[in-house]
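One chain comes next, on its own, written out as structure tokens in the form predicted on its own.
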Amino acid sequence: MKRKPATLAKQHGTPLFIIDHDILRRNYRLFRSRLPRIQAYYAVKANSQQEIVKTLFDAGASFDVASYSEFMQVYRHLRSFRRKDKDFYIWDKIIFANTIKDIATLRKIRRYRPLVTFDNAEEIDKIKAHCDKAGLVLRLKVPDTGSACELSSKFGAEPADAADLIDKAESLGLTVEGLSFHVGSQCTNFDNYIAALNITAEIFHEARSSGRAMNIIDIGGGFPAPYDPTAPRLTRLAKIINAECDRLFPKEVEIIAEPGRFIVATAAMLVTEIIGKASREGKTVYHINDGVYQSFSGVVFDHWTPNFQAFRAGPAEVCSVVGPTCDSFDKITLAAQLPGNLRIGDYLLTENIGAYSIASATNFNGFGPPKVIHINN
């Protein structure tokens, strides 16, 4: 990024959400280089800005979508692409990875013959009735202990039920194309991946031995973003995944993944402005013009620990940083290390805020999301 964040804030105003597309492309290339056998289906829910989708599409990414809106957001780029590529197949670019889909959505996507996930018998009946042209991927429940956001309590079929679910789908004339799992978001316990891959492989090979023509393994997301030096790096995880995939699955099996946070988290920063300053119980409290109902929603929904940097120098002390709404819940952090001499009108910088931030921002109390700008150097 050639222009400094403070300069951009003076030009565009605050709060200002800055997305660096060079970092997006770099993160995507890093993922592909470390996991060469695995195709990356970017999880659009992590940050659904249309410019992000376009950059990643142009870079060669595929996409994990969870709603009809996200599906069409990606599909709009496929219209010109499929005219150029006669071998184009929609499964190569989109997987509808929400295991529960409403009937209206299934009816609308039926015409596209999509690849969709499921994890229960009721969903099979629904797909048969309203989207019978879909290819199916069974999502399995796997260990997710130690991940920032655990998902197994909401999604995933018990491995013991997998064979019956596959049989049910096939008996209705549907085809189960493969298996998927998700170890939980921001997974730092890499044993989860080992356990999940082994559980999946056992079910996969049993299905194949019984004549099921499965050929897809979806290892989901959870790849940790390097928020700080203590976060485990992709390089170490990639060695584990590469070794296990080569050991467990034949070369012809297509392996895909759904990275979201890893691709977009470090690609954005936020400049906020101090709009108020107070001393409460001996601690400096900075009120800024963004909060947990806007760009810092990840503090609530994503277990994210925010970071702050000041543009003005001074001795650091433990400060609180709170948002602009009239809700006492709107506390971003009570333990920011910031100079105590900051003034109203000074800027604060927050890095690595690209994932699950503006994606879940609201307009609560009349305070809308920040202005977003895209930097393409």
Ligand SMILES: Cc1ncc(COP(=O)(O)O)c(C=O)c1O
Second form
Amino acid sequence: MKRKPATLAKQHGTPLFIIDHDILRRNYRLFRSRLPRIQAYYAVKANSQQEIVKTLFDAGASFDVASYSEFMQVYRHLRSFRRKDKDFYIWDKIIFANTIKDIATLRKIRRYRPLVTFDNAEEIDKIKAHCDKAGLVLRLKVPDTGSACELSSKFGAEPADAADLIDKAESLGLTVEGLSFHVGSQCTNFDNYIAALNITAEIFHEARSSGRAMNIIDIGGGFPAPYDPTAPRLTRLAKIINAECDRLFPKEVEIIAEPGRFIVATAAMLVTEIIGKASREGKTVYHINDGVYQSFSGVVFDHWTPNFQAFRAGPAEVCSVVGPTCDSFDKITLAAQLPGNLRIGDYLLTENIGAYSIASATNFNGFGPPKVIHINN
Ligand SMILES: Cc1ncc(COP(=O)(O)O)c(C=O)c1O
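What about the form predicted together with this ligand, after the form predicted on its own?
Okay, now the whole complex, with that chain kicking things off.
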């Protein structure tokens, strides 16, 4: 980024959410180069800014969508793409990876013949009744211990139920095109991927040997963002995944992934402003103009611990940083290391805030999301 965040904040005001599209492209390229067999379907939910979708689309990404609205956000790019590429097929660009879809959504997406995930028998009946042209991907429940956000308590079929679910779908005339899983978000326990790939391979080969024409393996998201120097790196994880995929799945099997956080977390920073300062129980408390109901929603929904940097020098001490709402829940951190001499009007910088931040921001108390600017777009 050529222009400094404080300069941009002076120009645009605060809170200011700055998205660097060079970093988005770099993260996407890194993902593809480390995992060359795996197409990346960016999980739009991580940050659904249309400009991000466009940049990644132009870079060659495909997309994981969770709702009709996200589906259309991506689909609008496909219209022009389709004219240029005659071999284009919607499954190459979009997977609807929310295992539960309401009936209205199924009816709306039916005409696009989408690829959709499912994980239970009721969903098969719904798909048959309202979206019978869809291709199906069965999501399996896999170990997610040690991931920052565990997903297996809400999603995924028990592996022992997989064969029956596949049989049910096929008996209704639907086709199960493949299998998927998600090891939990910000997965730093790489054994989860090994276990998940092995569980998936067993079901995949069993299904194929009973005549099912399955050809897609979707390894979900979970790829850890390098929030700090101790976070495990993609390069190490990629070696494990590549070796397991080559060992477990023949070359013709199409392997896809749904990275969200890895692509977008490090591509954004936020400049906030101190709007109040108090000493409470012996500790300095900085009140800033963005909080857990807006850009810092990841503190609540994503088990995220934000970092803060000051633009003014001074000896660091343990401070609290809290948001602007008139509500005691709006505490961002009680343990920031910041100078105690900061003043009202000073800026604070938070890096690596691209994922699961503004995507879940609210208007609580009348404080809306921050202004968003896109650099090098
Ligand atoms: C189905 C699905 N795919 C992909 C993702 C993205 O995961 P991550 O951001 O950990 O890469 C999520 C996140 O919740 C998800 O639910």
